[in-house]
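One chain comes next, on its own, written as C-alpha cells: the form predicted alone.
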Amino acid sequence: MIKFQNVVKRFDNFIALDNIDLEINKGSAYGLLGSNGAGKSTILRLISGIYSAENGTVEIDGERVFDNAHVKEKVFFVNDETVQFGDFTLDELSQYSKMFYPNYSDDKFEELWEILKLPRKNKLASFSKGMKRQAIVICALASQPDYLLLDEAFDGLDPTMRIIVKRMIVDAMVDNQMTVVISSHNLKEIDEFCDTVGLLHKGKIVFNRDLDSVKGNVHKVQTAFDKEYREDDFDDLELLHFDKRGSVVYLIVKGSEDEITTKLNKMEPKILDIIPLSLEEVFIYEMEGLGYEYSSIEG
C-alpha cells in the first residue's frame, strides 16, 4: 500500500500539496486527475522518493520512502520528461536499470523488445517522443517493480502503440500483482485503464474513490415541469450545474440515482430522464463546482 498522511509539500512560497491524506491499495490501477498545477506530478515524485515532504509521512508497505534504497527498489517512475536518458542506447538503458532493480529480468526485456523492435544501438536522443516512451516502459517492466508510476505515460504514442503498451502493462499487473499509478490529461484513458481515481485541486484531494462510485455519484438530469422553477428551487439537491432552455431543465446533480429521483418526483415533473456521465464529464462538472471555468480545464 502507498500511504500519505498529513503531507505538505512546498516550493518556496507555493504550497503544492496541502495536508493531504491518500491511500492507494496494492494491485490497483490508480488514476490521478486534476488541472495543471494541482499536485499530480508532485505526488508521483514523493512516491518515488525524488522529493521529501516538509510535513507528514509518505510510506510504501509501511516504510518511509525518501532516502530509503530498499523501498525505492520497489518503484519505477516513468517521468513525462525523457531528456535525462538521451545519451543512452536502449541496451545501455537496460544495463543502467539493472543496476538499481534486483528483480530485473533480461528475459523479460528481450520478450518486450520482440514486440516493439526498437533500435538498440542508437542514442535515445535520436528517437521520437513515442519511441523514447516505449524504450523506458520496456526497461520499467523488465525491472519488475511492485509499483509503476506513469506521468502522462501514453503521450506521444500513436493509437495502435497505445493499445500495445497498455496490454504490456496490464499483463505485468496480472503476472506480478503490480500497482500502477497514472497521471494523465487523457480522461478517456484513465476511464478505460483505472479502477480507482483521485481528483486534486490546488494541492488538496477532492475525492479518492473507486471509478464506478465516482461515475455513479454524479448524474445528468433532463426534466420539465408544468410550473416555473428557478435554480434556487432545487436547493434540496447538490447541484453542480443548472441550465434551463425553454420548459426543459438540465441539471448535474451529486448523489445516488434513487435519492435524486425521489426528490425530483416531489416536484411533479412531466418528464424525468437520468443520463449516465462519462469520467470526462464528471471531472468537468466537479471542477466547475470548485470554481474552475470550463475553458481553463485541460483534458
Given for the second form:
Amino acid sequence: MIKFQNVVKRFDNFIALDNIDLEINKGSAYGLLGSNGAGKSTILRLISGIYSAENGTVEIDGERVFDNAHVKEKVFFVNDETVQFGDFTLDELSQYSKMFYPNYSDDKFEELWEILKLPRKNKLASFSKGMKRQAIVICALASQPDYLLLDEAFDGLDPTMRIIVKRMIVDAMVDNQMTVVISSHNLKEIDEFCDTVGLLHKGKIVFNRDLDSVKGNVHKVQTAFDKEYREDDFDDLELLHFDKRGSVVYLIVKGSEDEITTKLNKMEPKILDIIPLSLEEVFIYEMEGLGYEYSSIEG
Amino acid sequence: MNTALSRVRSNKAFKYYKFKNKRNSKSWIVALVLNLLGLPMMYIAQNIFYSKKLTTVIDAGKMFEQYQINVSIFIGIGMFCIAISAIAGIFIVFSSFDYMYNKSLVDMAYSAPLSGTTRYTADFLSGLTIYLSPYLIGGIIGFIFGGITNLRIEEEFRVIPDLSTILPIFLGVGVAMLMAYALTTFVSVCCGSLIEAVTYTLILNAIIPIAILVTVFGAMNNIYGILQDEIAFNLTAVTSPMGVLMGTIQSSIDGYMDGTENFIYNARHLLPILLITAAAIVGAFLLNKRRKAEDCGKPFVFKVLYYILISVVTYCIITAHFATTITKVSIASAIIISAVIYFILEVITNRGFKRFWVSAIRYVATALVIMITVGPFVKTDAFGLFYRVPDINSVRSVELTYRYYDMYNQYYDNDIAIEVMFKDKDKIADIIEFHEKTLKNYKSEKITQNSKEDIYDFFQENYIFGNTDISYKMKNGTRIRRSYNTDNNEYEIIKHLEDTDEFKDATIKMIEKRLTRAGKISLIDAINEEQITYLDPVMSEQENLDLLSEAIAKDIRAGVKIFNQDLSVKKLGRLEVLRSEEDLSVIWGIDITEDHINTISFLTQKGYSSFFSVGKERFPRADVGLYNLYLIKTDEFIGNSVYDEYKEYSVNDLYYSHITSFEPEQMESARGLVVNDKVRELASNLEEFRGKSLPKYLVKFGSKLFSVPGEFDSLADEVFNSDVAIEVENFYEMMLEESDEVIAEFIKEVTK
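The form predicted in complex with its partner chain, contrasted with the form predicted alone above:
Complete assembly follows, chain above in first position.
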C-alpha cells in the first residue's frame, strides 16, 4: 500500500502539495486527476522516490521511499518524457532495467516484445514517441514491479496500441497483483482503466474515492417548473452547476439520487430527469465548483 | 540476512558502475588513443628514427640533427595529445553527472533503485576511471617502451629524457588531473545548469592561482623581506590543477638544471594538494546528499559557491590595483571593471535583471569589505605582521642562506647559495640581532629593496654578498622565512658565522652536490681568461670527483673561503663545472686562490701544474699578445673630467668593454702590444688593479686590468712610444687586411 501522511512539498516558494493524506491500496488501479500544476506528477515523483517531502511521510508497504533502494525496487516510474533513454537501444534499456529490478524477467520481455515487435538494435532516439512509450512500458512490465507509476503514459500511442498496452498492463495487474497509479488528462482512459480516483486541485486532494462512488455521487438533472426559480432557490442542494434555458433548468448536483429527487419533488417539478455523469463531466463540474475555468481545462 | 542484502546492493552498485563505464566507452576509447599517441608513440618514434649509423658514421651531425627534429615532432604531437586528453577529458564529469543539469534525465537517475550515495559514488568513480585510466595505461605502456628503448639506444642518442625526468612530470600531471576532476565534480554538484557548471569550473581553476598571485604581488607587494616568488610558487603550485601543472614543469626544469628534488615528491607539497582534492571530493559528496532532484535546472543549487567566486573575482580586480608595478590599474578603474564583471555574472546567473538592486547592494558591500580589509593591510604592510622578530626562546633552529652573486660569470647559476643550519643559542642570538638591525635600518631609513641594491655596485670583487635568507624553525613546528638585502654593515654581525664548522660543512656539502653533476671540468687562467684547459674526461669520473671535492673540503676546513672577498689573496684561476663532454655550458664555478693548497696539490698530481705556476711563462707569446695585451694611458683615456661618475664609467669601460669599442680619443691612448723583453719586464712588475686610485698606466690583459707601479712609469713610457706598441686602429686594420706572413714579418721586425 502507498501511504501519504501530511505530505507537504514545496518548490522554492510554491507549495505543490499541501498537507496531503492519501492511501492507495495494493492491487488497485488508481487514477490521479487534476488541473495543470495541481500536483499529480509531484505525487508520482514522491512515490518513486525522486522527490523527498518537506513534511510528512511517503511510505510503500510501511517503508519510507526516498533514498531507499530496497523499496524503489518495487516501483517502476514511466514519466511523461521520452528523451531520457534516447541513446539506449531497446536491448540496452532492457539490460538497464534488469540491472535494477530483481524480478526482471527476460521471458516476459521477449513475450511482450513478440507482441510489439519493436526494433531492438536502434537507438530509442530514432523511435517515434509512441514507439518509445511502448519500449519503456515493456521494460517496465518485464521488471514486474509491485507498483507501476504512469505519467501520461498513453500519450502518443495510436488507438490500437493503446488497447494493446492497456491489456498488457491489465494482464500484469492480474498476474502479479501489481498496483498501477496513472496520471492523465485523458479522463476517458482513467474512467476505463481505474477503480479508484483522486482529484487534486492546487496541491490539495478534493476527493479520493472509488470511481463508482465518484460517479454515483454527482448527477445531472433536467427539470422544468411552473414557477420561475432562480439559482438561489436551490440552496438545499449541493449545486456544482446551474443553467436555465427557457423553462428548462439544468443542474449538476452532488449527492445521492434519492436525496436529490426528494428535495426537488418538494418544488413540484413538471419534468424531472436524473442522469448519471461520465467521469469527464464529474471532473469538469467539480473543477468548476472549485472556481477553475472550463476553458482552461484539458482533457 | 543483512550481509546478503548488502552484498546484493554492492553488486548492484558495481553493475551500475560497469554500466556507466560502458555508456562512456566512446570517450574512453578516444582518450586512450590520445594517450597512446603520447608517451608510447614518442618512444616508438625515437626507436623508428634512431639508426645505428648515428653511432658509427664519423660525421653524423646532420643525421643526428634530423633525427632530433623527427623525434621532437612526435614529442610535440604526444604532448599535445596528452594535453587534449587531460583538458577535454574533464568534461567527462559533466557526462557522468548529466542528470544534474537535464530535467529529462533526472527522473531516470533518481527513480532507479539505488541510494543517492551509491549512485553518486558509482558515477564519480566511473567518470574518474574514464578520465584517468587512459592516462595511466598510456603512461605504463610508455614507460615499458621507454625501458626497451633505453636498452637499444645509448644515453647520448636519446632525445626523450630519462624515466627519472619524465616520472615526476607524469605523476604531477596525474595529480593535477585528479585535482581537476575533484574540483570539477565539486562545482558540478553546486550547479544545476551545464552552462554554469562549465563556466564556474573554468573560473574556479583560474581564480585560485590568480587570487594568490594578486595577493602576493599586489596586497603584499611592499612588505620587505618576504620571499614573494617562493610564497607565490608554494601556494599556487598546490592549490589548483593549473598550479600543480606549472609547479611540475617549473620543478622539472629546476631539477634538470640543478638536480633539486621534484616538488611532487615532497610531502610538504603533495599533502596540501591531496588534502584540497580530498576536501573537494568529500565536499561534493556531502553537498550531493543535500541536493534534490528538483534542483536540476537552477543555475546554482548551492549559491554560496557562486557568491564566493564572484567575491574573489571582485577581490582580484580591486587588489590588482595595489600591484601597480604589474597592472597599472587605478582604484577607480579597478572598481569600475569589477562592478561591470560582477553585474555581468549576476545577470547571467539570475537569467535577467530581476532584483537588480539586490545585486547592486551586494556588490557595494563586497567592494567595501574588500577595500576596508585590503587597504589597511597594504598600507600597514600586513599590519606589521612580517616585521616581527621571533623570540629566541621560541626558536628551535635557524637556517641561514648566504647568497653570493658571481659578478664575472653570467651563467644561469650565478646565484650561489649556501644553506647553513644553526642550532647553537649564541649563534641564533646573533642572527636575531642581525634580523632586528636589518629591519631597524629598513624602518628608519625607509630603504626600499631596489634602492638598497645600488649599494652593491662595487665592481672590484668577484663575489658580492647579495641576499640573506633566514628560515626560523620554531619550537611549535612552524617556520618563518625572510630574505633581506644585506649591506656590509649589517652583515658584520653574522660574518663570523662564516668561520663556524656549520658554515664550512654546508659549503662542502654544496660543493659535493654540485660536483656530482659535473660532466666535464675546465680550468681558466686568472690572468688570461681566454686560456682554458679542459680536464681529461677521466677527471669527471666519480672517483676523481670525490678526490677533488675532498681536496676542496680540506682547504675549506683549513680556513679557505670559497667565496673570497679578500682581495689580498691572489687568485690563480677558476675551476668551472660543465654540463657534459658535448654540452660545454657552465653549471657553476669557484675561484682557485694561492690558499687552495690541497686543491692545487691534487690538480698538480693529475698533471695540471702549469696552470698554477706564477712565472713569466704565463705571459703570452708575441702573437698572442697582439690580440690580448694593451697598454693604456689613463689620464688621456679617462680624461680630465671633474665628474667622478664619468671617471667611474670610463674605468668600468675598461673592465667590461672590448678595447675596440673605445671612443676615438680613447683609442688614441691605448696601444696593442707585441711581446718583447721590455714588455715582459713591465708585465712581471704589474700589480692587480683594485680601482682605489688610478695609476698613470694600466695594462689590460685578457679581461684583467693591472696597474703599472709608479716606479715603472718610465719603462711604460718607453714601451708606449716604442715600435711594439701599436695604435689600436692600425692594429686591427693590419689584422683584418694583412696576411699571416706579413703579420709574422711585422712581429719579427718590431721585436728585433
